[in-house]
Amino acid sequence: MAIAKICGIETEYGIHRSNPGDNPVTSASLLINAYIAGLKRAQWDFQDETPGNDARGFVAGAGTPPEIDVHLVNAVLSNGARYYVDHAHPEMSTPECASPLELVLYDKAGEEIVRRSLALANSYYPGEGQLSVHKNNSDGKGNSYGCHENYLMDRNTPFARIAQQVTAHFVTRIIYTGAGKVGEEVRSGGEAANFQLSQRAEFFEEEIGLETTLKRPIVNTRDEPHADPRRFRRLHVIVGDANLSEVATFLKVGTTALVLALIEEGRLDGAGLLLENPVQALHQVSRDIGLARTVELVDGRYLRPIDIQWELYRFAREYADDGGLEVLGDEDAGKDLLRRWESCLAVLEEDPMQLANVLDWVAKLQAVEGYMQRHGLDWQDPKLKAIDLQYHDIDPAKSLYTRLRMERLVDSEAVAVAVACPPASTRAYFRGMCLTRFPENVASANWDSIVFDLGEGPLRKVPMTDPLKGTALHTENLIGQASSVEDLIERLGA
C-alpha cells in the first residue's frame, strides 16, 4: 500500500544588490536578518544532517562531516518553515504539508515572507544599495539555482524501481510545470532555442546521481529521510522549476505524488513508460513549445510528452476510482487535481495559449510575444530577457506576474495566516506551536527533532521521526494546557 505523500518545497531565490561592493552571501544575509530580527524563531540543528547518504547504498565523502557554514543565518520560523542562507542564495523551505493544496498555500506564504523581508531590508538602505529578489532558476549567465520538492515514501519500495518508473513523468511534466525561459544558456546541439518551456531543464546532464549543483541528475539519489529511516525514505526532487503559478505548483506536486503512489503499489510495473535517452528527451521537450515532437521509449515506441502524461493520468484515474486519493491527504482536493490534470492536458492539445492565465510558461510566452509585436522586435533583442526576469520579480510594484491576473487557488487571508501559523496536519504543527508558546526555551530544531533548554540541567531533545505525528489532533491540547516548558516535557513523557 502507498503511504501518505507528505510533501514540501525548498526554493532558492535569485538576489541582487545595487551596491557593487556586496556579494550575494552578504545580500542574502541582509535580506533574512531584516525579517527575523525580533521574531519568535529558533536556530537550525545540524546534528543529524547526512546529505552524502546515497540511496544506491553508499555514502559520498564517508568519514567527513557535511560542508555547512554554521555562521550563516539559519532560522526556524513559527509556521514550521526554515529560512536561511544557502551558499549565495536566500532559501525558503516550507513546513511539511499533508496535501498538494496545503503546500501551495505554504509556498505562497514563503513568497510573502521573502516579500516582507525585501521591503524591510530596503527600508534600512534607502536609495543606494537596494535589493532585488526573483523567484526564478537562473541568472542568465549560465548559473542555475534550484526549487526542490520532497515526498515521503515507503522505505520498502526499491529505489531502483522508483528511479526507473518516475523518470518519464519528470521529463514530460514540464509541459505544464515549466516556468518558461527566453533563449538558452547551455547549448545541446541543433538550432538555438528562442523560448523554452523550462528554466531548469537545460542544466541537467545525468539520468541519476547524488549531485545537486554539478552534473545535475533527473533523479536525485540523496537518502536523507528526515524521519525514521527504517520506515520512510524522502524522494528529493531537483528537476523542477520554481513556479509562481499556483495551478502549476498544484499540478507539479499533486501529479508527482500520485505517480509515486502508483509506483509504490506496483501499478506502473509493465507500463512500458521508460525513455531511451532521458537527458536528451528532457532538453528536447523543453525546446518544443509546439508540444508536437516525440521522444523515444525503450520498447521502440515514439510518443509525444503529452501522450505519456495522458497514460499516467489514466493510471491515476483508475487508482483514484479504487480509493487511492487518500494518499493526497485531502480527497476533495485530489478530485480537483485529477480534473485540472485532465483539463490542462486537453487544452494543451487544442491550444496552449488558452492557459495564459493558468500556467507560467504560457503566460510568459504570451507577454513576450505581445511585447515583440507591439515594438517590432525579434527574439535576439535583449529587452525580452529583461521581461523574462521581470516576470519573476518578488516586488509587487515591479512584478510582471502580478499584473497578469493568474488563476488563484488560495486567498490572501489564508496566506497571511500561514505566514505565522504552521499547518495542523503534520509534525510541523508541534514545531511551530512550541516556538510560539515557548520561544525562549527552544534551543534549536530541525525536521525530525526539537531541542529544549529548561534553563538548568541538560538540553532535552524531543524526536519527531513520524511526519504524521505531532499534528494539531495529537498535540493541540497538550501544548495548550502546558503551563511551562517543563510541564510540556513532563506531559510528553506521560
The other form holds:
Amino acid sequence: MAIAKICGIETEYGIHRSNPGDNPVTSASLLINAYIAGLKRAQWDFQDETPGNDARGFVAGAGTPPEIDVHLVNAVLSNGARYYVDHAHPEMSTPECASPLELVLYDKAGEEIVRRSLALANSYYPGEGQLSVHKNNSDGKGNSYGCHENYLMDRNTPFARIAQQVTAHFVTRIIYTGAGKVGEEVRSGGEAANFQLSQRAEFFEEEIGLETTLKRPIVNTRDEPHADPRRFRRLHVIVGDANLSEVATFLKVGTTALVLALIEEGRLDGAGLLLENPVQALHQVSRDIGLARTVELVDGRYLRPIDIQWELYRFAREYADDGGLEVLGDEDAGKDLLRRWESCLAVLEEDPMQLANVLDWVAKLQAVEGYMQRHGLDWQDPKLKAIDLQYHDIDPAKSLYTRLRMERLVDSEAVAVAVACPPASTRAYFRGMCLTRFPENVASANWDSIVFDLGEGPLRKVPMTDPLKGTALHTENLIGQASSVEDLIERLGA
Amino acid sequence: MAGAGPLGRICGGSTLGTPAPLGLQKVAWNGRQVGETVRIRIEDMAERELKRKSPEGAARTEESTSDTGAVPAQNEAGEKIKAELDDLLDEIDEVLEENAEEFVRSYVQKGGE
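Structure of the form predicted together with the partner chain, please, following the form predicted alone?
Everything in the complex follows now, all chains and molecules, and the chain you saw is the first one.
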C-alpha cells in the first residue's frame, strides 16, 4: 500500500560576488548571516545524520565522518526550513510538506527568504562587492549544483523495484520540468546542442549510485530516512532542475509522488516502462527540443518521451479513480495536478511554445529565440548565455523570469506567511511553532527531533520519527495552552 | 530582524490556540487554482495579457484561465502574442546587465551537492 507522499526540496543557489577572488563560502555565509543575524535561532543538530548509508544495504566509507562541515552557518527557521552553507553554496531545505501544492508554496517562500537575505547583505556592504544569487543548476562552465527532491516511502517497498521503475519517469519528465539551457557543457560527441531542456541532464553519468558530486546517478541510493527507519525510507532525488516556474515545480513533485505511489502499489509491475539505456536517453531527451526522438525500451519498443509520460499518466488516472489521490495530502490539488499533467502533455504534443508562460524551458527558449531574431544573432552569441543566466537571477530588479509573467499557483500574501510560519500538515509544524513560541529554549533541532534547554537540568530531546505526527491537528492546542516550555515538555510526556 | 517581523503577528502570541492560526490552506491558493481545469492555450495567454493591462486584471491575472467566455480568433491571438513578445524583448534589452558578457565570463561556481 502506498503511504502519504510527504515531500520537500533542497535548493543550492548559485552565488557570485563582484570582487574577483572572493571566496564563495564566505559569500554564502555573508548572505545567510545577513538574514539570521536578527533571529533567535537554533543550531542544526547533526547527531543523527547518516548520508553515507546506501539503500542497497551497505555503508559507504564506514569509519569516516559524513561530508558535513559543522562549522558553517546552519540554522533552522520558524517556518520549519533549514538554511545553511553547503559546500560553496547557500542552500535552502523546505520544511516537510504533505501536498505538492504546499511544497510549491514553501519553495517560493524559500526563494523569498534568499531574496530578503540578498537585499540585506547588499545593504550592509554597499560598494564592497555586491552579491548576486541565482536559482539555477550550473555556471555554464561545467560546474553543477543541485536541486534535490525528497519523498517519503514505505520501507517495505524493495529499493530495487523503486530504482528500476522510476527511472523512465526521471528521464522523460524533463519535457515539462526542465529549466532550459543555452548550449552544452559536457561534450558527448555528435552535433553540439544549441539549447537543452534540462540544466542538469548532461551531468548524469550513472544509472544508480550513492554519489551526488561526481559520476552522478539518475537514481540516488542515499538511505537516510530522517524518520523511523523500520517504517520509512526517503527517496532522495538528485536528477531534477531547480524551477522558477510554479507549475513546473507542481508537476515535478506531484507527478513524481504519484509515480512513486504507483510503484509502492505494484501498479507498474509488468508495465514494461524500462529504458534500455537510461543515461544515454536522458542526454538525448534533454537535447531534443522538438520532443520527437524515440528512446529504446528493454522490451524492444521505441517510444517518444511524451509517449512514456502518457502511459504513466494513464496509470495515475486509473489510480486516482480508485482513490489514490489521497497520498497527495490534498485531493483538490491532486485533481488539479492530473488535469494539468494531461493538458500539459496535450499542448506539448501540439505546440510546446504555447507553454511559454507556463514552463521554464519554453519561456527561456522563447525569450532567447525572440532576442536572436530581433538582433540578428546566432546561437554562439554570448548575449544568449547572459539571458539564460539572468533568467535565474533572484533579484527582482534583474530577474528575467519575473518579467515573463508566468502563471502562478500561490499568491504573494500566502508566500509572505509561509516565510514565517510552518506548514500545518506535517511535523514541521511542531518544529516551527516551538521555535516561534520558545526560541530561547530550543537548543538545537533537526528533521526528526528537537532538543530543549530548560535552563537547568539535562537537555530534553523530543523525537519526531513520524513526519505525519506533530501537525497542527496534533499539537496546536498543546503548544497554545502550554504556559511555559517546562509545561510543554510535561504535556508531551517527554 | 529580517523575517522575524511577521512572526509575532501571524504565528505567535494571541493567535495561538485559536482555530487554524495560520489559515494556510485557506489563503494559500486563493480559491480558483485548486480543482479547476486549466486550459493552457493561446487564448488564455492573450486573455491574461488583456487583464494584465487593465487595472482590475492586474491583481488577479490567474482568474482568466478559468473563464469560459469568448475565445479570440487564432490570428488575433497570434498578433497579441507577438505584441507580448515584443514587450518582453524590450524589457530584456532594458534589464540585461550592461556588462552581461563580462558577468557571464566571471560567473564561476564550485560544484555542489
